[in-house]
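The data below hold one chain only, encoded as structure tokens and taken in the form predicted alone.
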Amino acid sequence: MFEGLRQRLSQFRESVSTKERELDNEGIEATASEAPPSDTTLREPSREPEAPKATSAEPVQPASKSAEELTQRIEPNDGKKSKSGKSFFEREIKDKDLEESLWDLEIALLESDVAVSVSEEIIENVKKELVGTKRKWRQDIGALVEQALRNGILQVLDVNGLDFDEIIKNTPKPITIVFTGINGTGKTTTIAKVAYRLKNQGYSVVLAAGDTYRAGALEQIERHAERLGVKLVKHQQGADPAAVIYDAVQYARAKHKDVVLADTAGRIHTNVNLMNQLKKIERVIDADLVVFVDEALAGNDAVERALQFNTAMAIDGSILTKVDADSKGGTAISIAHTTSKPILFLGIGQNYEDIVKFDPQWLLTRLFDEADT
């Protein structure tokens, strides 16, 4: 999961570390000539007899000093400074030091399906974290770079979120949740997963078969309702989806049910009639939550579709499916930032229990701390 993006982030960390080590070696050699004399040079001259002078056949060669030897010679011990007033043993990370690595990172983010605006903001966040940071020569800055990456990604994921479980707990019942999205992204299966999760938490659930257009849609949601042991409200194929969902809400009120999960027909954002239908559902139902469902594999297409659906029927959050098959990870980073709406859940498999509540730290752990097993 997210293996591709994890490798790209690791490559950036190593790239910056390598560049800084190269600059260290250059700085050590340049600064060695300015370094104060070592303690040994201040000792009283030895009274032992002088060594014989070298003959012309055996000229004395000056001892060459490696970067490591020079480092030992000017090892920090008392904060001495060079003639220029700068510390011998400390250097500042500069903007120009990061240019090449940041450019490579931006390309890597774009290739990992991170939206352009999001990748630019991550780059700017990382630059702010690193430029101007002072560090000791020879200090391993891998951890410093990784923390900058973590913070940069976390900032783009930090949207005005909502807690799904808190809403279910505190909103007057019945709560109506409408699911939207395009065909083939796993929307109906996602509804069944959410129903399974809610039922395990002790809530009573009603499903509304609002996808009255797709052939086989009714049979699919009926099978889920039977397996889960929940009530399904349905009309005949071709019926008005708003009427179906309305009836499901009325049933839930009469029977004192907790949550109505309403399916809708999959549609592409360019289908004007079906998008207008969503607006009608919004007027008739006044849903408590509107959730956009798309697959992580769609990359930037999913981000663009979320923006379009949000225009037609303001969404409150998103659910990404097929995350277990996504090696890139860019959609999970981009969709929340571009819509300013949180990701609620991630689908990570085909079973009912294969749904996890989204947490930015969960994503960061998989990008930096864990390898897929």
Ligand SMILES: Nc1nc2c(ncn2[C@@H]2O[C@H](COP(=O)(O)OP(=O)(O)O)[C@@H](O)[C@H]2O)c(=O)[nH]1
The other form holds:
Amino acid sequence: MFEGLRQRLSQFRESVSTKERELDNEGIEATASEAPPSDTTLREPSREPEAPKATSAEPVQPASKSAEELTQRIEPNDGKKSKSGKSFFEREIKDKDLEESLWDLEIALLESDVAVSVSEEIIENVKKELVGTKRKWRQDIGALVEQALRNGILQVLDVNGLDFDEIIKNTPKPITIVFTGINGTGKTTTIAKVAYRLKNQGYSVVLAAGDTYRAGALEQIERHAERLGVKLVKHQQGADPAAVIYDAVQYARAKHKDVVLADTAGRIHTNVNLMNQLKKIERVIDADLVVFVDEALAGNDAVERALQFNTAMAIDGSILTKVDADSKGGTAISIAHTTSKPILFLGIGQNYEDIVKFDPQWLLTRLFDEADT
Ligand SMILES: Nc1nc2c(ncn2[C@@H]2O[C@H](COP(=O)(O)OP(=O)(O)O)[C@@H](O)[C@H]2O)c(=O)[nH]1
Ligand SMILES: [Mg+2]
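Could I have the structure of this protein in the form predicted in complex with the ligand, to go alongside the form predicted alone above?
Then the entire complex follows, led off by the chain already shown.
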């Protein structure tokens, strides 16, 4: 998952590192011709220059002399500075050094389905992190760039987080959770996964067959309820979904069940009648949580739909499904920031256990640390 985006982020890291190495070489050329650099970007204090680390790409050789030769020639004593008080061996990363790489990064983010406003914010965050940072001469700044990217992305993922498990633990029972979203994105499967997870944590669960619209929906959720060994409250196909969910809540109250997970029909967000049904559910059912489900693969469409659904029935968080098949990663980066509501879970497969609680660090690990799992 996310392999496309991971690759693009790594390209940014490389391109900034390469640019900085080039700038070092230009500096060497300047000093090699006996003209101490007047570039104001060369600043104090200075320490021993470091050779690029083994992880960097092509080692870049100084234009004329070896690094050691130059070090000795220009700076015989550690920390000694030029007349202007500036060291030749430390450099501040400047806005213009990053221009080209940041532009490429922005394109890469957009192509990875990160929403425009979110891409812009990440670029700004990364720029803020990097511009003005002092680095040593010929230091491999790959790690520095990666940290800036991590922080830049983390900042857009960091919406006022609500912890699903804490809510389940601390809210008076029964807790009602309504799932919304368009058809085929994995809503019903996600409900089954959440039921499985809650059951394993010792909670009693009731499912509400609120998708009374789609043919076959009832049978599908019935099968899940049987396999999971949980109660399903259902009406006939075509029945009022608000009534089904209401009954499920009443059942849970009477039987002292902990959590009601309510399915709804997969509405096309432009269908006014179906969206009005959601509004009715919101009026009739005092849901503790409204969770919007969409697939990671949908990219900006998912983000747009989340905003649309939010107007019919205010959402408290999102679940992204089919992350196992998503190479782009942009939806996961954009949706929380755009809706100002956290991602609660990610669906990563078709089995009941294929659901992970969303944690920004989990995403960062996949974007920077791990080969595909
Ligand atoms: N690969 C993958 N498939 C999923 C995931 N979640 C759901 N699906 C599949 O998506 C299809 C539609 O799911 P369903 O729950 O019926 O969607 P609904 O119409 O929104 O209720 C089914 O084939 C599911 O098995 C997931 O996280 N990963
Ligand atoms: Mg369904």
